[in-house]
Amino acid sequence: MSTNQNDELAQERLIDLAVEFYDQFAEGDIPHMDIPTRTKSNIVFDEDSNVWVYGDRKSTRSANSVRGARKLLKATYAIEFLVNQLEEGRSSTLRELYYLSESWDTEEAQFNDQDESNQLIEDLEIVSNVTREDFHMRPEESGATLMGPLELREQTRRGEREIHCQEDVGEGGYQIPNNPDTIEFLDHDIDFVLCVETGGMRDRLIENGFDEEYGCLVVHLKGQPARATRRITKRLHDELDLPVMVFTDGDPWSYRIYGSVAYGSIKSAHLSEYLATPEARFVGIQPQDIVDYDLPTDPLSDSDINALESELEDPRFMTDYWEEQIELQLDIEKKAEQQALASRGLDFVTDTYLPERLDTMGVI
């Protein structure tokens, strides 16, 4: 689907919402909106599609009390604002939507802070079925980056422009838009991605031309990857059929890093199946390689153990593989960086390490 058939489908979808409204009001109905409960009771990992989606449990925002009369208020106003938006062209982050509402005509319409106005957004997803990035609206950070041997053409303000992401891109590589969908892919040669947790890592494997050694497309997380991270690398798998790992530092923070690129996360379950990617492979620091390498390490803290613990009931980690790791994680009591492994020399993950472990595991 083309950028203004999106643009068209999202105003669409915001004026249903709002004639939904007058609609109830016509027929004498209070006006009210359903929406799935999002509290963690309400989150199922499905079975079919290995991703967390939301239950059967709705919420009900209604005009027959003055909180839900108010909230009902911000979301009228919101999707004014927005249809506006779409039509001028024009795009705002979360941040200044929580400062424009101070504009308002109606004060009971302003938000009083900015995880009123975030969650808001998320539910006119949730009822719509319209991503935010098709609403125009981006978060405040951004900048992960991809390098490798793949060649792109993107939308630009500017228009179209072709981009090869190791020849025209410098040291930093490309910067993933805040919307991946306006990307097309052209060509690649790339034989698998490789998503890494750390600045430093990535910066590593490029130095050491790991890229372009083995065909491989890097794509630098940031830590816990934005959407738009997750959304680019679900469309390289699924439509370049493409394998995808995933290299983390070795702690119970970044297997749920590994666990969002691959399953979706808890906060974004209404778009698992648009933004995670199942078939993602781990192939980070493992308590087994702290044993058999003698890595350098921390201890685990307080916070760590209940972290580890909690992961052995998630579904997510419920498979032999993790188990026996986790179990050998509390036994060892220590976690390790990416990073640790240049106890062995600057050369050893790219030499090494990650041919080993890619190998072992069919992907080189």
Contents of the next structure:
Protein chains: 2
Amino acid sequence: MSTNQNDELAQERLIDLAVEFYDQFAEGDIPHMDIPTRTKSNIVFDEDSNVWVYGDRKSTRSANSVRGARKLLKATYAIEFLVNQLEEGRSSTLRELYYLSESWDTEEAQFNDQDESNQLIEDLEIVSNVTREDFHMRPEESGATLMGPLELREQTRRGEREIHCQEDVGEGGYQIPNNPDTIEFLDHDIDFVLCVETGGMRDRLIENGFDEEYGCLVVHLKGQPARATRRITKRLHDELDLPVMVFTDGDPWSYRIYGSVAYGSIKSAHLSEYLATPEARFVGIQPQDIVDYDLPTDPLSDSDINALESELEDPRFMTDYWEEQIELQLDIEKKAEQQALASRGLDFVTDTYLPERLDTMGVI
Amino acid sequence: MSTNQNDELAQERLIDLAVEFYDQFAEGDIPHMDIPTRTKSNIVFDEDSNVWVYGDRKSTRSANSVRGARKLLKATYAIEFLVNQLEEGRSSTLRELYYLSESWDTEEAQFNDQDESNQLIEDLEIVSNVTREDFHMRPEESGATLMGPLELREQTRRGEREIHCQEDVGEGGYQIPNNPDTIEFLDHDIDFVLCVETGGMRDRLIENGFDEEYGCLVVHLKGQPARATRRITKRLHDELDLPVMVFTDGDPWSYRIYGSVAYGSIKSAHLSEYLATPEARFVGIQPQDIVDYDLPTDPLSDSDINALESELEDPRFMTDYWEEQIELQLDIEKKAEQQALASRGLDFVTDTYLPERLDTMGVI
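Hand over the structure of the form predicted together with a further copy of the same chain; the form predicted on its own is what we had up.
Every chain and every other molecule in the complex is listed next, the one we just looked at coming first.
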């Protein structure tokens, strides 16, 4: 769908919400808004889309209390702001929205803190089934970079830019814009997408020419990936039919990074279909690699152990593969970083480790 | 100086260090290395370069103890690694160096932890008077982005890239490479450089076309700026003779961000001449703005108050301007974010605040 169609749909959906409040008033009902309950016990696996989504349990925001009425008042002001923003083709950040509310004429509609305005935008995303990006709300966090044989067209406010993500960029790569749905994929020579956690490893792959040798698009995750990074990863998979591989450190926090690429988070299960790439596969560092390649390690801390144990209970990690790996790690009580591969020399990761792993996984 | 000449110089200086150890042995002296003491009491203002540098106090690393001898052994292994790396035209990260030492044949030369290898590289920078970047040691942290009327040529491993930082990039801007000395400035239409702390404000300026309207190069600092970001800022000032302005939140931590652009840090005073832009000026948010523009604020926390009081004692902030502003802030007990300007509307920062401030400061 083009960006303009998205804008129109977002406007319509927002106005529909306002209309709903109006109708509730007109019919003598107390205005209210029903929202799925956002807890671990209310996420279910959707077999069709292969992602975790909210179940049937709902919470109601109702004007039957002063507090509830104030919440709906804030919602209507926010809806008006967003509709105007879309009409004017502008955008803003969550933080700007919070501050901007100070200029609203009804003091009761102003936000008390940014948690409140953030929460409201998430509520609006869920009930309207439109993403924050389509409301033109920009994240504070910026996306990361791409490097590889991909030619794309980005629709900017200053016109179109056609960019090849190896030939037209510096060593830093192509900076993913806040809303990657402004990007159209033109042409590519990619065999697989490799999402890399750390900057040090991303730079190692580029310096060693791994993207050129293997037809690989390197996506830098920069730790826990921004929404823009997850969105473009999903689009690369869905639109170009490419395998997506995730390469992180070998510790429970990094498995969560993989989880957020593949399954999304519980807090944002309403966005799973937009942001998650359930077909994404984990390359490593897996606990088995620590054993097989005799990598330099650090001992697990108490919080590492707790995080691993909590992952064993997490529906997103309830597969034979993850249970085996997590139990192995709890057994050996060790973790290793991506860059620990350098203990075998700077080329080990690109000459040996990745080719072996990707071959075993049937990717190359 | 071209990158190649830098490489040769770095090699020479490293080999000189090894020769020095050799000569000390040959003359029957105990091998040793003298390094400036890196404490607050040993930094002095250098009137010529207008930056803070180390004073005359030295610490000695000497082989007169087992511990000292081991330190020098590690230094010689690291020197050998760096010289080879330069010869092969390769690079690595600090973390890779730490792990790589596990492959060294003498176990005594291997690093115990990364603090030790980081510290050694800093020592080598200081005694050889060559920067880490010229050793081809890449930082873990990546630089930020540029957007504005600048055309540059970047020397990459894959050949030269000519890039205009408005016309050839997406909305995310041009990603600064790890070593910005691979960049040559070709042409520009810049009137001043504006370094911006937060992504939200950087995006606001770009969306509002501030860079186009005012001939401004927007440098995104991304919080505490990476070395690459500070280095390119200094080069823009020195080589293109451009005013550099710094725009941050209005709190003590953000004044330190300004301080690191303008003066560098105590820990890296040996790099001040390479990284610091002493002529950089602070636009705001200044405590006076909180009063003048009646901005939404948060109260100062205890740690904010402590940080402000410590800044009053910091030689880098001992000017009439900073004393006045910091005392005003301690008096009003409030702080404000850049994005608080949105309480006056999304265009207030580009239509009113920045033009007024830059006019007052004589920049536009």
